[in-house]
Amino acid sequence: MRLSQTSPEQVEVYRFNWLVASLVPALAIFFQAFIPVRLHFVSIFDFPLLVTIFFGVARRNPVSGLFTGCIIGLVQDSLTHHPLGVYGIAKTVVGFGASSLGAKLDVENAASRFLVTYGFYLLHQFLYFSVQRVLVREMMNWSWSHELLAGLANALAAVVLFALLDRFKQRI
């Protein structure tokens, strides 16, 4: 497991075709909104979050990661019954953090991707819960066992998803 610090000269920054950069998040949001209605077990996965982490880590630009997370979160908010901005806030922080961390660490192998995704999943859930509970004043229950297991499932899914999405990377 190699989670090593890299110098700025060693970090490879990637860009994506505009079609990929817009269709992949749109498909992730569509999948998140409509597939769990028929397949309930899929609701444990947060595909928009995984896409936010992937683009943030790949682009390694905190401003880009911030905007990616914000846009994905706001679009996801618009498809839920929650107030606009709940997912937006959580995914904005995660996008910024993933981009910042991607610039400092080697996150190109499966083990580091697993750990990064697991950590950001838990951070996202904590932020989402905090915003819902404190700012929106909506009563929610927190279950550590559920969140830890869901984090593992999302981290495993991220390793597979990131390997598929790596095919769309273009070096700058």
The other form holds:
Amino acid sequence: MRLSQTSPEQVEVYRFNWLVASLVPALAIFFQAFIPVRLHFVSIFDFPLLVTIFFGVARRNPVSGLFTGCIIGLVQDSLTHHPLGVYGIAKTVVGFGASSLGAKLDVENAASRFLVTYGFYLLHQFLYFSVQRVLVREMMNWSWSHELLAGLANALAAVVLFALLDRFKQRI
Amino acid sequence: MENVLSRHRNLSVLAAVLVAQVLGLAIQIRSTNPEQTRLIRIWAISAVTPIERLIVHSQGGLYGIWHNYLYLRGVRQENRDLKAEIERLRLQQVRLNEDASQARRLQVLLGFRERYSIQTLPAQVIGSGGSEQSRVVYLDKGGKDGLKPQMAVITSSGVVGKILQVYSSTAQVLLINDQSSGLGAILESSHTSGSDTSNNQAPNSQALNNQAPNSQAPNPQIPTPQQGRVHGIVSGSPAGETMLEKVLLGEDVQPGDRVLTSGGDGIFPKGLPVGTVIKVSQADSFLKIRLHPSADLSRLEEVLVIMKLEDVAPPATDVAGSQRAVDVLAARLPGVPAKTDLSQETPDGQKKPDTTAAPAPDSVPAPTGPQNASSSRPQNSGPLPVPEAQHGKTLKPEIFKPAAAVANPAGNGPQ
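Alternate state requested, the form predicted in complex with the partner chain (shown: the form predicted on its own):
Entire complex below, previous chain first.
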């Protein structure tokens, strides 16, 4: 497993075609809204979160990462019946964290991607529940078993999804 | 200051974006007007739902071509089975029609008004909220089709939820297993401890019919007016389970009990199936009751939106039938004196001495009001509820005449 600290010069920074950068998050949100109606178990995955992490880690630019997370989160919020900003705040922090981490660590291999996604999934859920409970004042139950299992499922999905999305990377 | 900001540029941007979102969140929570964020929501929904609609409809079209034109294996046998089923249902319908007309007559007499759904619109589920914490689905019908917020959404199996937001061509439905949902519900049957809950027949006249004459034991399926049915609120748990809440600890609720809409929330008509109790446990001063929803909320495809509910009393013409409902009911209740008094017969048909001294119908003095009516009834007659006391209606005294006398003026006695 390679999860080594690297100097900024060693880290490769990628960019994406604007079509890919806009279409992939849109597709992720679409799948998140559409597939669970037919296949209920798919609701355990958070495709918009995985895409946020992927773009954050690949671009390695914290400002771009936080804005990507913010926009994806707000769009996701607008499909729910909750106030706008709950997913927005959680994904903003995750986008910022993923791009900051990507700038310091090499997270290109499957194992490191699995661990990073697992960690960010738990962070995202913690932030989401905190915002819901503290700011929105909505009763939410935290279930460790559910969150740990969902984290595992998302981390495994991330390994496959990131490998697919790697094809769209363009080296700067 | 500028140096600090430029040195920690990334963190400053993060803080600014977070503060902006927290402020936006605070404004939305404080405001009671949900229209503030409507524009952003419309953009997002307009981007997602047309594609969803296209996929769902083309999927439906392909499925229709396959099933209606290509895959017709077994259709002949199915047709025969369905014809047999129709015959069986016709027979059942005759019996139910009788029960229904009797119920209508009773309702008119009691001044009963109920909300009936008189118009529904079928709609297709095209998408979801995309979150485990927000259990909403989107329909392919919207404001253009006449949908409005707070309309009830059901399937043939049971209640699904209510419309929360309406957009021009789509509508957001809050499912009953969302934790912010709330639906007035009652248990279909109230029973004493240990009663059989497997029989889920509605407590209708058929159940009354099945009572043995002179039986003083109450039918466990029929709550007395004093007993009432258990009321509660159906809501969702954070894990997405459907729960019946606000039921006090003392109530007798058992797994297998069916839960229906109470109609008290003003959204759902009374009597729609909500779910079945699968687990009952104690929590604080209320019972924690888990339900299995009647409608499969995880596989919703086609739903019905109740477009119009109306408070209607049953048609008064029904009352003008040959026999009044009260008479029918009284004839079915035990202990009503008649020329040939049933109470004087033993189960094997032998006469026994009259101990209650019930007067013969032609010797009953004409009552002058409900008080007299009730006092003239024999002691062993069943607990016939007095409508006047409960509903404040003035009923004609002859209603309280012995049933046999009214139903059979010739004096042949009940058959």
